[in-house]
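Here's a solo chain for you in structure tokens, the form predicted alone.
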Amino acid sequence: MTLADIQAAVGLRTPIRHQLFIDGRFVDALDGQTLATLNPHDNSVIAEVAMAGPADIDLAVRAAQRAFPAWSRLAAADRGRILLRLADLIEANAEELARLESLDTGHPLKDSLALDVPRTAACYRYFGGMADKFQGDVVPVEAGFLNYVTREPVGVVGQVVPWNFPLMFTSWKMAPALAAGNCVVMKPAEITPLSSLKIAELMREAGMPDGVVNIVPGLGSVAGQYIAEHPDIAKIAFTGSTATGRRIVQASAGNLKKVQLELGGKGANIVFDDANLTAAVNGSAWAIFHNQGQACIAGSRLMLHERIADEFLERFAALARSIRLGNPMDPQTEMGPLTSLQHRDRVLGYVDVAREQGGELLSGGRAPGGDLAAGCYVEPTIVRAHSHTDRIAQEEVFGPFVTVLTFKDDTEALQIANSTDYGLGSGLWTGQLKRAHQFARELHAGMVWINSYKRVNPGSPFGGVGQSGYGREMGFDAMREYTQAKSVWVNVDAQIAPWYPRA
């Protein structure tokens, strides 16, 4: 099938960009290079993706660093404007860009429409609201000076995501960038980079300056270590593995950029003997089977009181057994492909590590065979842990795949909830007020969910602590992220200290 082939098979209006977005234009990487993006559902050929190299990565930091001044002394209203008029943009192309991000990354289509899109608006959106409303601060101090502290941009920023949440992640990590008046040099993964492509040519739509905004696809062994190195780069903040964010923070020394890191996770989620269970069963396939596990905040360690354990995992195996697998093209879909083959064949091994552990297989565990065989596909999977050490529970396998274990009472339950070395997220469903408190405090986790899982808004921050790393995405937080502060100091009516030379 040719570009134009896929495009109308799956619905879509205009082209699919396929190459870089340095300086306002779309233009070929300057050596060449290209990798085939692929569908998750056949891994047949979407589009040759133009790959970035650090000649490429130079271009797009020269842009930047000329659209700057302008950019950063632009009034913020007028800033915050072009970020709402870019939220309308997305809105008014949600079905294009929902196709888009289901055909490159596997999402179900009623997903990505109903998620994935309206997040990405929503996020563009608050903070074009943001833009004039971060405020610096007035500090009391000594009679007779005035200190006021300013936020100020740090400069040009240097931004990679991850495959599993492409769209919705341009939002996170440029919205705030642009809002405080910073330039962005974007690297979207290797294999998911069309849905970014689309948002820069949305972003010159809604009036954008040229240069403002970079999208350089690229591989991370290259365009994405070239970011965290390069000197004129201020900031880098990544999404991705731990092993990554190591990398990054050592490559960064050079010049001692700020570094943000939203890392791995290995959520605890808890269910107690007094919990809602009808809830509590649909809530935690929502938390690890939503994007097919595809996830940093995922629930992959399903905790259950030892009272209940049996009939929670009687109804949850049934509930995970029913899910429709299927084309992500398909509005009947419920779970799609995993976005790769690597990292398919990466998620069953994990189900060999469990019955070399002595786990126990509840459900799930293959990959459908049939009309699904060509893809990317996992079957829901349920594996009980013969213990809260076992690697299936303490390392993050990132794919439709729970650990269960159990506990018998609430200090056992925190024990092996703090039991990893990651703290992004965690959740617990139980009717005691006292003890929901309890635990949100003792949690090791950036973020706690309470009879919930896995809700996110822009005006909440978002990171970890611990080996899921440091930053924090959305709201204030955000803003301060990508800011520094200066404190100004006037002297409005001292006098002079004694021993200055006089005139």
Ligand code: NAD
Given for the second form:
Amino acid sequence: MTLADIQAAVGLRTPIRHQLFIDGRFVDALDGQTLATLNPHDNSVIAEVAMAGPADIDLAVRAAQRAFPAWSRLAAADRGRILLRLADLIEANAEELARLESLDTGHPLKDSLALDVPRTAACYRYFGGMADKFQGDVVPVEAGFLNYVTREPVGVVGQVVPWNFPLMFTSWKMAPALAAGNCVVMKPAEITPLSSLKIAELMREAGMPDGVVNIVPGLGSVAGQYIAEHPDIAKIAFTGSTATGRRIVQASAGNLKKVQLELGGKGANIVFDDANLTAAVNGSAWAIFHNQGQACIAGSRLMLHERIADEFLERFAALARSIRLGNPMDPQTEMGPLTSLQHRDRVLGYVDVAREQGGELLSGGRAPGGDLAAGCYVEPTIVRAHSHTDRIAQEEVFGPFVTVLTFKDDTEALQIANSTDYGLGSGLWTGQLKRAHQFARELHAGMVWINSYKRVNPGSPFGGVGQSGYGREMGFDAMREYTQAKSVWVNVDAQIAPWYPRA
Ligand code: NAD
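Moving on from the form predicted alone, please list the structure of the form predicted together with the ligand.
What follows is the entire complex, opening with the chain shown before.
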């Protein structure tokens, strides 16, 4: 199939962008290298995308440096206006963006349309509106002095995102960085670069000045590593695995970059015996099976009070078995493929790990055959762990794989919930207000959902504690992350006593 055939087959109207975006132009990599992007539904090649190497990153950094003085001094409202226009353009191109995202990642089209694209537009709109509302302070200092604090952009910011929500995650990173006056060198994951290149095109249409945004797909170990090391990049914001996060911290030491890390998770989703079971069953399925479980905040440890465990599991397993697995482009599909074959095999490997440690497979656990055999599919999988210390209860699987644990009382529930090194998102289902707030306080997590799971909003801080990283995306916190305070002292009418009396 030619590129045009693929586009026609999935209903894309404009050509797939497959070049780097540097200094406002789409260009090939200097050494001509490309990387094939695959459709996870059948592993066919969708596009050959230019792959940035260090020399291309250097060009992108220089373009960003050139653009920075004018962009950072532009009136904040004018920066905001460009982001607001971008949000409108994303909505105007919603269908196209959703199809591209589904083609590249395997997200069911109905999710890309209902969630990824609207959330991306909402993020640019939120930070577009925020640009001229994020203000400094005046500090009440000693008499005769005025002390004011401005928030200055950091400079050229490197951003590296993973493949699970490429469209949304590029907005979470670029929108606050740009609103605050920074210039960006963004590296999408090597296997899912397409939607961010489309955003580059829309940025240009929205009036983004050349060089302010540069999008450089490339290998993590080459382009990502080089961004982390680059002496002229002032900050790196990273979303990805904890192991890569550690590498980034080490690489950033050369010029003491500001570092922001959104890493892995092993979310505890706790169902108490007084919970509304219907809501909890539905919410728990959403918590783990949405996006095939490829979410850092997935509710991947399903913790059930022992009194309700059997009834809950019966209903939960029935729901899991009823989920419609299929081609993401089919509007009826509820769960698509994982994003790569390599990742599918890794996820299936955890079924063996579970068996070796005495886990009980309650549902799923296989790659489906038939029409889906050539794709990266995994059935919704439910495994009861032998102990909360087992690998399947401690390690991030990042797939449609949920580990079931039971507890007898609140004390044990909290102890199990807090027994991993991660601390990203956790949820609980209960009818007791007091217990809900006590758990919200005690859970080792950056985000807690009560009688709900996996809610996100551009205004609400997103990030983790412990091995889940540091720093926050979204809201005012994100603006603080992308700025530095400058304290200015003015002697208004203070008498300066001479330090040396003879003066
Ligand atoms: P990954 O760490 O392998 O890759 C993420 C990104 O980092 C990719 O763009 C990759 O090219 C790049 N990269 C790889 N090696 C690099 C290096 N040495 N230097 C710089 N960049 C490098 O992660 P992944 O497997 O693509 O993504 C899944 C992981 O991301 C999971 O652990 C998941 O929990 C995490 N995640 C976290 C959040 C969050 O907000 N906390 C959100 C989504 C995903």
